[in-house]
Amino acid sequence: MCGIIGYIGEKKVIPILINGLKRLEYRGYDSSGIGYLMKKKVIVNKAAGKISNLEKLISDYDEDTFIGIGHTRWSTHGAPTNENAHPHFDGGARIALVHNGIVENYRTLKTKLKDLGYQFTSETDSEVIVHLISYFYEKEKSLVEAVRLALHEIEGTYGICVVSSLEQDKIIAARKGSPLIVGIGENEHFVASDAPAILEYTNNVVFLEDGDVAEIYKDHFNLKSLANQQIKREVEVLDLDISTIEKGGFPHFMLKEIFEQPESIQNSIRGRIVLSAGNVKLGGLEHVLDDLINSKRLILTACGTSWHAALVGEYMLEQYAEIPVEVEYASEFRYRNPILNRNDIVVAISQSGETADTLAAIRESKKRNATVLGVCNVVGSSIARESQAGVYIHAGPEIGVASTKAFTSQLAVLALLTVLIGRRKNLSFGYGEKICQELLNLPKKISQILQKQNEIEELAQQFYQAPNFLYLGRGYNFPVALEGALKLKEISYIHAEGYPAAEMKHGPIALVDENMPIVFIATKDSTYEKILSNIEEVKARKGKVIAIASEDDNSIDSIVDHVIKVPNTLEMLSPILTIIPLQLLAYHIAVKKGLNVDQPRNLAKSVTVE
């Protein structure tokens, strides 16, 4: 969940350090922190708070110190506060650290040191790293070794930098379960959680991998794994441009990113339809794809927006590729006893190929010869290396921490793999070209949505105060509720909730008087007909009434209070469309009640924590 950015070179460090927790605060924004060495000392700057907070500690950026760390953290253990931020330091202020993820030993491990003489200022699980590298350091006198050796008291995961005044020539950086890249300039070398703190530097990279622990000097570096084994990792090139990290004119990156689906759905499908064929091609999974034909069930398991991309995902490929599929939260799945087979195929869903509930889900999974695919976004992730096979969504870079783009995304992938599977089972020619047709037309449609921005910005005027809200969806639409609710949850802090409009008679109608927003989901679909009988029970009992509806629907608008139109489409990919509304609703409504709509409080972007 925290940024990690670490600097050696020829540069003046601190700008660096600075503008690459910047760059990263969309993965953790309660407090930051740097530490840097100059004159035979480890200086540590930090603050509780925004990045901002950190800069006016600075008072002067051209300090002359070329070697240095950074942290932005995501609290989980201890509160916000200026002593459990990040860098931490041993009893000498000799050796900082910073680290991701949780040590879960730390409480026996804390005792020990302090039955040793060692004291600790913060309340964090990561303070104890740092002083059990000071006491190995002081019986091997060598800084990587005394990481290595304090790592393997390390129960948990970890992604951690570590400077030291006693070598100031070097960078020590470790992974296991919290991603670590390093990036190689000229004559420097960078240490990043992600790309993006590094992009405007260089494009070229190592992934580190777990168990690797990397000792990394200006003009080389050495890897070596936890057993103190030489490795080689492969040098790979970013195919990333700086550009797709900036704001772009936008006021917001969830704004920018909206407005980017018309582009990211192009990139998930480019290359991708034989149209000719009524067929895709998806050469990442060529190799099982007979697995994938001949599989009894699907098991689809992801986290939050994935999650609800699973679930149309399994509308499609029940009803298409005639596959039994089952939805699963990857943080229950991973504690239960799950019953899979040989011929079961698990499909793991992330933007962020990090996620660590979803990690564990594919550890599991593969101890029980399942097969498992990939489906994520970043290039070079966790999920992607540790998959069988999989798909890559193509959907750039998302910063703003509710996601859009890449859950739209996954869905288009979802149909192209519905397809796939389909066409070598009962779905004939012309309805798989009838996909793959409407696929390529959704990036038209999508533009055609976001041109009703305005109008979607009034409509958010007049409800942004509303204290709760309601979304109901049938069938395909079903998850969409959920993902609008979630959406307006997240960014606007309203409370809201999603369900299946048939339930709403079973509570939540309950709900419902003249103060309560309802959005429906009410597009011209095999459940047309029975979600007009829900409106129309709501509207008995006063509720407000939105509806997303079909553009050719002329007779909702005397039934609904207010109603967004959106295009026609084919029934399994409506959710491609119908959420775009809603997710400019969420931003428009949070955007009126003056909240930070990229860093909503309390989330960070990609939960690699427990």
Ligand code: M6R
Given for the second form:
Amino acid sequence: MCGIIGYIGEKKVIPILINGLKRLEYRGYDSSGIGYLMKKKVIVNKAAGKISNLEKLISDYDEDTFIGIGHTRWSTHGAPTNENAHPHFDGGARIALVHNGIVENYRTLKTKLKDLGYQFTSETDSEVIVHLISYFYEKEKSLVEAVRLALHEIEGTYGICVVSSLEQDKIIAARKGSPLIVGIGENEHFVASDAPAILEYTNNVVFLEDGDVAEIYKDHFNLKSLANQQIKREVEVLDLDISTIEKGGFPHFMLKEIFEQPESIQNSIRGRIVLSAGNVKLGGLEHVLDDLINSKRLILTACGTSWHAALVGEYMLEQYAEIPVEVEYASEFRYRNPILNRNDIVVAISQSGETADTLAAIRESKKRNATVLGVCNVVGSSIARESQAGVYIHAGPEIGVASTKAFTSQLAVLALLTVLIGRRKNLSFGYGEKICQELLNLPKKISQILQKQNEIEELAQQFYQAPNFLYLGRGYNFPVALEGALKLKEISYIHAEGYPAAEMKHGPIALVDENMPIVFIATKDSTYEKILSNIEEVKARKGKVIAIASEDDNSIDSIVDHVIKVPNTLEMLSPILTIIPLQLLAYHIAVKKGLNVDQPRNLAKSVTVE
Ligand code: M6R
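Let's compare: the form predicted on its own is above, so bring in the form predicted in complex with the named molecule.
Every component of the complex follows; first up is the chain already shown.
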């Protein structure tokens, strides 16, 4: 969380910084700020709230300034106020810093610095870094040296950018635990937390690694380690198009991403299915395939929506790849004593590839000698790079804070993994082929569901004022109930619970009355009859039932209050279809409530703090 942008070159910097911040706003939107060098001074503008508030402060976008840094904040230490917004200054307003991460020992450092006479103007942990840099600058008279020495004092995580009136020809950037890339243009360089911020200027980037300190000039940059050793990193060319990070006519990124799912699923499976062999090919796993086949247990670890995908993966892998699976909240995993055996494989699932909890879980697993595989969306992300092998889901950039297309692509990739392992075990050619064929059929079926948008919008109109919702499902669709409830909670602020439908009678049924909307995922699969009984139990207590049902189910209409039909598919793939109406329902409810769908309160797209 928090987004960072930096620029040095021949273009006027203010529009580049503001533009970059807008592209990074999904990482946090509590406050924003920019700092640039002009007339031998560092000028800082910052404002609480959205970037639009910052824009109001800027009187002239055309100022002659060609070096600057910017920040969009997701608050951790200190309220979202002007004072706590970045950049932060040193005492003499000569050095300005933006920071993404958490300085865990900031209290100790702050006390020491205060004792030395340094004055703090914010409640943030970040401000200690800039005062430390200033402290070391007095001794070293070199900005990069001062940054390096300051970072030696920091416990915790950081991605930082620093500019200074003391050395006006450079930006210093460094990372540990928070992502940063350096973009390379012609006579210009960029720094950013994430590619979308700079994609319209360059596709050539260097991914900084933990411990890297970059001294960035207009026409070159120099990369060293914290220990002052020279480092060489490859320039990578991003295969991303600017149109993929724009709204393309949709009112919100979330809606655009929901509607992209026929294509994103296609991209997730493209080139990976070998229909004639009833099998799949996952290049990134080839060198660990034998380990996978021989492993005694898979541990799927993730957070939020990705954790829900992992739960579906557990059902798939246990049923068709015959491998025991455990699903772990990454945030809990390392705070107990996870017993990892020699033949265990840990699979980390993450859209962003930057989630701090998931990263911590994979580092813990590696410490315990487990093989770690990554299932990520963002190419070159930390989790992707720290995993020993992995698969990209290729869903394309997901900007809306509520994850949608990444979820369905994660499920598609977990299905591919299931076939890959299953076919080396007892999964027959025939069934392998059936799964593969059905994966290929999914984009068309998703398009059919998307055509029901108006129907779902009408439903949203009826229910958007409900204070609570229950989501119930069984088997493969129990995780869909969790995910449907999460989508509603995060963007509409309506309290929603997801439960296994059969658990309802053990407690949640007490909540049911004529005011309670209950969404049942009730497709015709192995638990259909049981689900029907659960629906009857709710109807007997006057609950309002919305069912997601199979297209050929004609009898359910008379039992429930509302029904949305989805095309038939294999049970293991049904979550890829049943979640779509729930994404649309949450979206339209939030829109009817007049809420900011893409930037729900208190959330950030990429949660890079533990
Ligand atoms: O990037 P990741 O998949 O690791 O993110 C995990 C969660 O933070 C994320 O899924 C979160 O729950 C989303 N806001 C859900 O819509």
